[in-house]
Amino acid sequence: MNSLKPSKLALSGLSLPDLIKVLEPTQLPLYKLKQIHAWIYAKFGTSFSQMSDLSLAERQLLDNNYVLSVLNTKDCQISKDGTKKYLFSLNNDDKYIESVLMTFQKREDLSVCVSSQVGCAVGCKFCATSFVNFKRNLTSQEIVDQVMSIQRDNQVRIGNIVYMGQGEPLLNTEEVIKSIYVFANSVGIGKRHITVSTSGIIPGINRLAKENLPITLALSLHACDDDLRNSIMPGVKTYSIKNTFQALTEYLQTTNRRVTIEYVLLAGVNDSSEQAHKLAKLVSKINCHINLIPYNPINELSESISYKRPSIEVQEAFKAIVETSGRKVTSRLERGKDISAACGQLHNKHLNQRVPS
C-alpha cells in the first residue's frame, strides 16, 4: 500500500456526509458517491479499480486524487488461536498504532480491539503502551479505518468493537463518539456491540452519559483503594475511586446500561483476599459485570518490571470472594498469548525499545 501523498486524501473511515464533502471537487452525482461509500463499507473494496459500477474515467479520477486507507500495515503477527495483531503506520505523520482481530471458537462474530491515541498519557505500569508515551489523539477516521483495513485484509465482516487498544478513549472523547456513529451508520456495527474502556476519566464518563449511547462502558479499576491504584495507574490520581463510582452510578441512571469492571490481577500486588473483599463491596452497589484479567507479562520491555501473573489457585480464590457480591464474575479468555498481543508490545518491539532499569 502506498503512503498518502500530501495532495491525496483518504476516503476509508469517513462518514457518508464527510465522504460527500471530500469528494465534492469530483462533481460526481450523489448516487455515484453512495456507490463509492458502499464499495468501502459493504464490499471491502481494496482499490478504486474494483469499483465496476463507476466508469473507467471516474475510477481514474479517484485514483489520481485520492487513496482508500489512511493507514499502512507495517507488521502483522498471527497467533495459533487465530488472533491477529496489526501494527499500522499513520499516513499523515508515520506514527504507529496497534489493532487486534480476535476470533472465538464458540462465536461466529469477530471482534476488533482499536486504538484511540498514539501512545497513552495514563502510564499504567503493567501496560506496554506506557513505554510508548503519549504522542497525539487519533481522528475518528483513523479509528474507523483500523477496522476497515482489517476487513479489507481478511475479507470478513467485523461484528464487535472494543476501544481497548493504545490510548485512553475518554481523553479523546469527541473523536471516539464520532467514530462510534460511523461504525453504526456506515460500517453497520450496532452500538450495543461496541465497548469503550476507560481508566476512569470522569469528565469523559459524564460526556458519554450525556450522549446516551447504548454502548457498554468498561472501567479499568485494578485496585480498590486510591493509594494502591495510584501507584500502578499514576495518570488517574485526579479521580478518586469514590468519585469514579459516583460517575458510574450517574451513567447507569442515565443510560440504563450495565457497566463492566475490569481488574488485572498482579501477583502479590492487588490479588489479596483483602482486595477481593473490597472489590466485592464496591461492585455490590452498582449494576455491573466483573471481568478478571490475568496479567500478560511485558517484562522484556524493562528490567525494572517485576509484575507476575498469580497462580490459578489465587485467581480462583479471588474470583470466589468477588462472587459473594452477587454480581457476575468472569475470567477473561486470553487471546494471542504466543504473539505480541498485549497493548503496546508490538509497537515497542518494532521501535526496538527497552527501558533501562
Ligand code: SAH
The other form holds:
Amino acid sequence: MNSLKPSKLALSGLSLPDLIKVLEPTQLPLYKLKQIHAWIYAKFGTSFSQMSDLSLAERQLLDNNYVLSVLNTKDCQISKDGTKKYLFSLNNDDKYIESVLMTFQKREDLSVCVSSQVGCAVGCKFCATSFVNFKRNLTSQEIVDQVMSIQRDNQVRIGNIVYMGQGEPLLNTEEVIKSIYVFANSVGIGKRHITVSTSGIIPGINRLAKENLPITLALSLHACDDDLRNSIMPGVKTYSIKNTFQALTEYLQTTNRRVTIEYVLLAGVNDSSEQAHKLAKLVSKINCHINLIPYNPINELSESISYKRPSIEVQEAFKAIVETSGRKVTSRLERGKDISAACGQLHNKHLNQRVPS
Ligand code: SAH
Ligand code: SF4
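If the one shown is the form predicted alone, what is the structure of the form predicted together with the ligand?
Expanding to the full complex; the earlier chain stays at the top.
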C-alpha cells in the first residue's frame, strides 16, 4: 500500500494486464482484480461503492487512490433521431474530445464513433476538426473509455466501433491498435465490428496490414486527381492516389478484408460526372465498397468555408456512374444533423464559449 502514487489513476479503458499492473500497490489478490475488471466491463459499474463482491475496506481503498474514468462528460446533446453526441474532457490535461452514440432504426446494435487524437494535423478543408489545432494523441485507455463512458451513461452494450471522430487514427497507430485489442478482449466487441477510417497515411496502412486484424479499413478518398485531393486534404499530399491504392491492394492481399472507400460530395468541387467516372475506374481495380457522404455543412465555423452539399439529383447521378464499376455503392445515413454531429463541430461550439486550451 505504501507505493501508491498521489495522483489518482483511472481504471476504465485499461486491458486486464494493465489493470493488474496499475492495481499492484493495493496488493489485492488476482481474483479480486478480475472481479474489478468484470465490474467495469461486464456490469458497467459507475462507482467503486457498487462493487459488492469487494469488502467495504477494499472499496474504500479503491476510492481513496483511484478514479473509474479517465474522462469527464462536459456536454451531451441528443438529436431527434436518437443520436447522442458527447463532449468529454480528459483527466490528464483537460483537453476536449468528442464521441457519438448512433442508433439505427433497422439495427438492434448500437455504434459509437470514437476520437483518436485531440484535434487533427491533416487539415481537410471541409472538416470541423481541422479547426481544432492538433494537440496530442490519445492513449488507448482514452480511446476505449469513450465507449465505456457511453455504456455506463446509457447502461447499454455497444456492438460496433468506428474510428471516425476527431483525429487521424493512423497518425496514432500503436495506441489505436492497442485499443482494438482492448475492445475485443475486455469490452467484448468483435474485431469484425470495428472500422478504422484513414485519410490515407501509407506507413499506418502498412503497419495495420502487418497486424492482420479482421477489422474494416476505410479510406477517405474524396477526389480522384492528386491536385484536387491535395487542395482539399493538404495533410496527405506526400501520398499520391496511385501509391495509396497500391498500399490498399497490399493491405487486401494480407488481410483478405474488403476495404471501404469514402467520398464526401462537395458541390462543384468533386461531384462532376468526370470525377464519378474516374472513381468508377479506380474502385474497379480493388475489392471495395464505396460510401458516398453528402457534405455536412460546417460553414458557421469560418467565413472562408464556401462548400455546399450537392442536390439529391447530382448525388444520385454521381452514384449511378460509380455503380457502373460493379462495386456496391451506398450513401451514408446522416445522423444527428440537428446537434452538430459532424466530427469537431461540438468541440468548436464549446471552444467558442470558453478560453481555448
Ligand atoms: N481522420 C479520419 C477519420 C475521421 S473523419 C479520416 O479522415 O478518415 C471521418 C470521416 O468524416 C472522413 O471520411 C471525413 O472525410 C468525413 N468528414 C469530415 N468532415 C465532414 C463533413 N463536414 N461532412 C461530411 N463528412 C465529413
Ligand atoms: Fe483529420 Fe479526418 Fe478531419 Fe481530415 S477529415 S481533418 S484527416 S479528422
